[in-house]
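Only one chain is shown below, in structure tokens, and it's the form predicted alone.
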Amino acid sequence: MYMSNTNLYSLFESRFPSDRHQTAFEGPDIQPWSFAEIISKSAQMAHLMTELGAKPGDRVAVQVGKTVEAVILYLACLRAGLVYLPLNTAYKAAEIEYFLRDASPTLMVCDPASLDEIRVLARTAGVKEVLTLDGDGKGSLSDRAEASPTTFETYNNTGEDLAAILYTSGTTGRSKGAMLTHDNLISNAKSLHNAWHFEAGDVLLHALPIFHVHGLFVALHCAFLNGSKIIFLTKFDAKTVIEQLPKATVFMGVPTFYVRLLADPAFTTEACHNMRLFTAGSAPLLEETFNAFSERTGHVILERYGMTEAGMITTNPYEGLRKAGTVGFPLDNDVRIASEGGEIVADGEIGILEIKGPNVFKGYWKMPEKTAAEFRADGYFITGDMCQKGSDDYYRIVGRSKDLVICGGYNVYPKEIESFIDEMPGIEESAVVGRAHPDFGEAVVAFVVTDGTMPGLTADDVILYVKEKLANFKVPKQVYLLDQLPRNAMGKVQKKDLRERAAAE
């Protein structure tokens, strides 16, 4: 079917089955949805948002549970030319307040349980209207959209128009809004659909969150481009995944999912007999998990590498050898490995991965200086990830040039947590590092120096303080109270020493 414009939704709709009554979504905890229902419901939501004053280019902030209605809301934003701004459901008030002030959304959609708190924050930030959507897909958004027409003329945007802003934690503690255009998302979706050999009859088993690149863009976009049915799980549960696998052909997960599946004796070769592809990303997959999975199921996990600013960048081959500890080959990007100063390093040497391509984001929202600093003069984006190209031409991510911790597939920047701990009464300073964790990949660990004004202060007090202010995946799993932090002659905190101590203990 001819696609009339470069709106991402128009591409999806052109790939939906010609029989619109085919099932688009089903699952053990949801009612089935047809493609026809997805089209009409997204039209109704698009009408409602425009009636409430949202114009093309305006932002819509969304912090809701995982429902099909939440996916439809995303599609409705695309159709209306609005910029979708998904927020992690674990974010607390202090985090939400920053996003609303920074992005200045016209509308906000939240869970009814947090409506009173969100309304106060939204009013201060100048948000026009707050709508609700609960874990069953009910709320003022769904109710009010019911009265709207079931057809909507999709906004005819340019490919350079923004489709979404995703916030990624900043090393300075200030989150950065990565601006992703329709062209960025279209190019990456097409590349993945092709690279992973999506075919007629594929069924995606979806267990990922949908506020994050992996679940929202990688998984859903591939399925939509293929006109595939999606078995939609509201959360990951190993038992449920194993029950649903025989009906699916594709599963995308984070390493934690695979660790938990392998811990269940019911996860067998027979359970996977209908499967075509398992992919892993969002955090490094341990070689022991990779090998154990292959031995148990006969399937080899396809590991790939990406980031918020560019979607997927490299992938192990669909046909050909998938190697443990590698992220394969460049997708549709130009890639190079360089020193901090920008000099290209020789093959086999470790440097910082730099990328260029149609999937690379437009820049950071309202941060022109930061954007300029992250790009080379010739247009390459500096990822900050340490990389090595082996003699076999496979790429390996070997570390991070920044202090990023990846916990359960989510990026955690120590500076953000440190800034909250340092505000706590009785605390002089803190340092946060990551420690290997068998389930989450890495766990957050904090080293804290007290100032003597609160003699009874304990490590548990620090954990509880952070838990009140930040999302749970950012909360330290362990806190050590120290007399002083280790420093070098220049006074810089030696995080390497702290990581070694955390690992040893």
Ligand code: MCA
Second form
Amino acid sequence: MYMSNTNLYSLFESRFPSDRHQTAFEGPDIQPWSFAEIISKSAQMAHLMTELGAKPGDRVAVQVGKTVEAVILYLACLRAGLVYLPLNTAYKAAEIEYFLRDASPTLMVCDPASLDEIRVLARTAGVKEVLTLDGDGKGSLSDRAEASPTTFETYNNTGEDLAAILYTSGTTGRSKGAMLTHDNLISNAKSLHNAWHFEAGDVLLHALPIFHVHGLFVALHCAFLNGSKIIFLTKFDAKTVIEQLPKATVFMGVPTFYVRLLADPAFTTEACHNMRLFTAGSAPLLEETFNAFSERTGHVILERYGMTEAGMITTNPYEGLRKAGTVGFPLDNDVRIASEGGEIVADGEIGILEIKGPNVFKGYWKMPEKTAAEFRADGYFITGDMCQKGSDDYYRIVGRSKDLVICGGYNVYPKEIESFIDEMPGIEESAVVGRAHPDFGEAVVAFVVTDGTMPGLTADDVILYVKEKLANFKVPKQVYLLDQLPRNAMGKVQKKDLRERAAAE
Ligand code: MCA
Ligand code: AMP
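Switching conditions: you have the form predicted alone, so give me the form predicted in complex with methylmalonyl-coenzyme A.
Starting with the chain above, the whole complex follows.
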């Protein structure tokens, strides 16, 4: 039967091994899954969601633990033409409420433990049905799908149709839903599969979370396009990774993964003997980590750079020199470096990276003005990352024009935390900055001015206040109480001073 490859799932299926009984997923905490089972289970879930009233273009919000069933749910959404909307498992009710109101999904899938809370939020947001999926892949989604047929005719969408919406926080504090089309994801997956020389027999060791671009798209898509087996770890744990590495050939991680692996003496050349490729990204990889890694293992980490709105943008070469502190060369997209005003800077100068290509998203969900503000008139998207092209032609990310802290690969926008802390009783104002952290690369630190109405208010009170309502990675690792925030003559808070102060503490 002819299968259109404008549906991302159809493309994957066309690349699965012809012997469908080969293993698609295995791992120390899961039962093995064959490709045949992935195909039939995703058909069942696609049927169920369709029967529940979800139509092509409808959103399906998903906040569940990392299981193969959750991956299958993603595939089922693609098959049914539904728009997959993954949510970080660390998000708390107030954060979820915003996403549900903004995206108005038709269906939501959550962990049974949060069902009562989610039901209330879902009802207010007009979600038709809430299903559950737990950390063992059980729940009403799996139970009810069991009764559905095991074949499903994959929706024949256009490449322009949405495959997923991924929320990224913004400098204004309000999260924006990046709309990614089937074509966006297909083009990027093919670029990476090609650039990183995926080959027959490759086995991916997967330890990333599956609610962000890195673990969901970069890692899974390369393996699916290659028809490869995935050793599926339900969370990152250095010991387990080291145990499983001898069976794998490819591993992808955020810099924190590599820092933690290197901290374990069991991480040796021998443990990596079967490996072909280690890639890193989501945050800058320190040169010392890069060097320590090659000294310890003989492997040179391949660093690449990307963002939610565009998938992967540049990569160090597979063949050729992988340089520390660089993100290599552009993938299949056009890039240029420009000033804030949009003038192209001279070669070697620092500016903001702008990009254009098939991987670049369609815009922010229901935010045409914000979308317009982040694109140039000629269609280039302004990444907000400060970049420099060296005389060696390698690109280097040298900073960010956006106020953003990246901890362990998760983005934290200071504005969101500041707005939240400012609402705390007894607080006058706050400023949030990043500080170097040995494990997470950067850590969130808050400077807080009290208003005197709550004598005895401590730094720990502020930490507890944030911890109760916001995702754990957004909680400041340290809070300093100040009499006032440093400001310039214009009244603007001097974050540079605060960063220096945080670094000196
Ligand atoms: C956990 N904590 C964190 C983080 N993770 N704090 C700051 N930043 C974090 N990333 C908190 C926990 O709540 C806990 O606090 C304390 O730190 C220690 O937790 P621990 O058990 O050590 O953490 P973990 O469960 O081991 O998680 C660390 C992790 C995880 C495995 C590095 O953060 C992770 O999987 N990061 C990967 C993120 C990722 O996939 N990013 C890709 C985004 P307490 O004890 O107080 O509760 S996609 C992207 O950026 C673009 C497109 C790209 O280029 O890829
Ligand atoms: P996200 O919004 O989660 O997609 O995060 C994307 C951001 O992560 C980019 O805009 C960069 O600031 C940062 N990033 C990703 N990869 C790298 C890298 N290799 N080096 C430096 N920063 C990176």
